[in-house]
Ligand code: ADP
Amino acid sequence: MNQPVCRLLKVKMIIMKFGGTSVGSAKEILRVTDLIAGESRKKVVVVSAMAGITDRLEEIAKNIINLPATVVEKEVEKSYREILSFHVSTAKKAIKDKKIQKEVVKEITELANELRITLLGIGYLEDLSPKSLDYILSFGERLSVLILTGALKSRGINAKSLTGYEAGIITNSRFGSARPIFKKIDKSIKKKLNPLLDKGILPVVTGFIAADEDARITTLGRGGSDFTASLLARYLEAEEVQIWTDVDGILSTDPRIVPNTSLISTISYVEAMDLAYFGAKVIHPMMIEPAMDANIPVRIKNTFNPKSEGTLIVREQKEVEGIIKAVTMTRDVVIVNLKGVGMAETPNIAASVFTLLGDHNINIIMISGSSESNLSFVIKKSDLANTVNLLNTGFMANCIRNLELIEDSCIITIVGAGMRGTKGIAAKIFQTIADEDVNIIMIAQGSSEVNISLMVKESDGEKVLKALHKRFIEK
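Where the form is predicted in complex with the named molecule, the structure of this chain alone:
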């Protein structure tokens, strides 16, 4: 009987996540406070670093470790001042109440000083481990959350800033792409956030960053704030997750490549996951699963055009007239072809290769069938050196006679629930590509049966994307 009444009545609540461009300047932050104030339901806000800051922090860190010790201090001072002044000037413009503004400027200055000390440490040691990098990248969200919370307080909203860890997100220690410890976070998220919600306080949580069981800061991988939002939604039993960004929703392809895109009004979890996994940057691929597990709708909305309905991601796979909903392109990937006589004599060679790579956190993006003496798969370019090293040593080296790499390629993915069971669709796709005089290097159909992925030369990628979009999506 001691549970607060609102818990028993299950008050509806939502998660509102704002990406980097949505909080890119004081003007945008003020716009975001309008959107938050205009939402009458109970809510938790998740915020990313201000646009460009995560990239800039990474650049600063990578630069510092390559400098001679004699110039480290001077360079750190310059970077520290840059990050400090950018956030202080934003805070001064976004927070009208002078007292709150002063407090936030003090907190920003303390954090920037912590960043300065960390940069000095990595600079002198010339050592940037994934753990240190996560720590440095965390400053982006830790700074932006202070400004947004200050701006909300300044307009009379009872808001409180929290890091992902303070909001209950505990992860493993895989720095750079940490994964939540699901058994723990169910309880910890509820324990940390429900008391605040019950008191009518608005939690404003840093996206992207969390901490491991020893409270060391981790990150969920680039673009991971969306994942933070869906984890909070899942365990707070939210009725909706809103992803506020700089486009109207999920578009039929990347608007930076094809201007003539159309907005997808409804899409299934499975299709959205495939799209995100294969390059539609608008949502993080990991964010779908927690929402899907709890059947929570995900709504993508445009901060700069809130009247647009956006995209709704739900369970049902709604077929569209044209069968295909979207096409994407994934760059910076490499095809690895393994050939060798020894492979035929070694049972379960594919399983051994994938286990070995998986144990070293190397993700296999695509597999194109295998025969006894041949195995082809696709990895990220950033994993190439590590992969080659693993396959060229020990037991593997004896089985594999020939390791071939195709580096200048990209993945084109065609997504649509209507493809399942529709005859002749693959033929039409291949014909469209042949008409462009482009050679297909590799083909794979996703197990979800809502996508077909194929590889072409990177230099042909945009041409193929445009041709497929024109053929299947443009009216």
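The form predicted on its own is what I want next, because the block you gave corresponds to the form predicted in complex with the named molecule; please supply it.
Below: the lone chain, stripped of partners and molecules.
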């Protein structure tokens, strides 16, 4: 009958997510604890593995399954010691309270031993299934969350470490790229986290780790930490999601190619989603939708420059600053052209092709040039071999007579809400590219009218990026 006062007053709450570079060393972890301690609002913290650890765990796992059985134990012991030593050393530097430090080191040692046993198993079996890989990759965040939680406790903050599953995120069993079961997580997230928040306990949640309905560890895929933060914000009714990273926010283009970039102060959900999907690595594209559904602003902040206002992502801007906001380039992609008169006689050929690829976790990045006898789409270069094999097995002997691949290409994406309803903008874009003596291979425009994506030769990509940025964005 007596509800907690904070619930009755609807105390404002935020989600703070810290990426791998933000917790890359003891020094960075201490900086993060300062940022958390300085935030007066009620909060939930989401944390990734320490920089480079997830990649290292994947490298170790894939290496071990290819080793002779006689050297597996030796290599596992070496890798185990490497991971254990790094995290114990970091914990001792980041956690000042000796009692808490000792407890965390013990937990780290137990987890590292669990990793060692798992690596021995896959090494002797010479088999690394997606399920096993998810389990191995989970150790990075399970270790980092212990250290950050210990560092917070050492400062007198009542914090509790949780995996995504322990925080209420339940997924399907698609290991490697699991997706939340939305009808379950609404209640489970509130059930798991609200009692902690009501007691003044700070939940510190692993980024991309969850579990299926049988409690088997799954991962939301690389970049899934952003998605976790957004999901928690949606179901806990947070007022803001903060994504803390190593840049000031979303930039108008890649600063490694165009030095004269500008920080985008405010951007819409739709624009941000397109930018994330087509090459802007600051946020994960999937994280936008939960925030957008609940109309929760997302703020990109720099852990190393917290005074910067960053980039604010909102539903709709009151004022549109410029027609075009950003230009991105996506490399390592391949155009697949399917041709054949038999395609016209095969019902739902496009749906059949895309379903086949989707069932094998191959994402279609861009579609264009579809007709009764021709279908063109773009995939990641890493998916090429599997795509060709599936198409050869499923279609080439029947309706598709010719499979053409264009590998030396890249996607240029122009994003801006101001393009919607602006006459002649596409013509100006194409003319700018033509002025650089560059041929456009393929074109696609989304129904939202806030982006135009096109393909050019990869050797022309940087030249086109610079020309478009100079004409439409630079002042």
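So that the term is clear: the rigid core is the largest set of C-alpha atoms that superpose within 1.5 Å between two forms. In this text the structure is predicted, and so the values were computed from the model without any measurement. Positions refer to the first chain, counted from 1.
Core-superposed comparison between the two forms: the CA of residue 461 exceeds or equals a 2 Å shift. After superposition on the rigid core, the Cα atom of residue 432 is displaced by 2 Å or more between the two forms. Superposition of the core reveals a Cα shift of less than 2 Å for residue 84 between the two forms.
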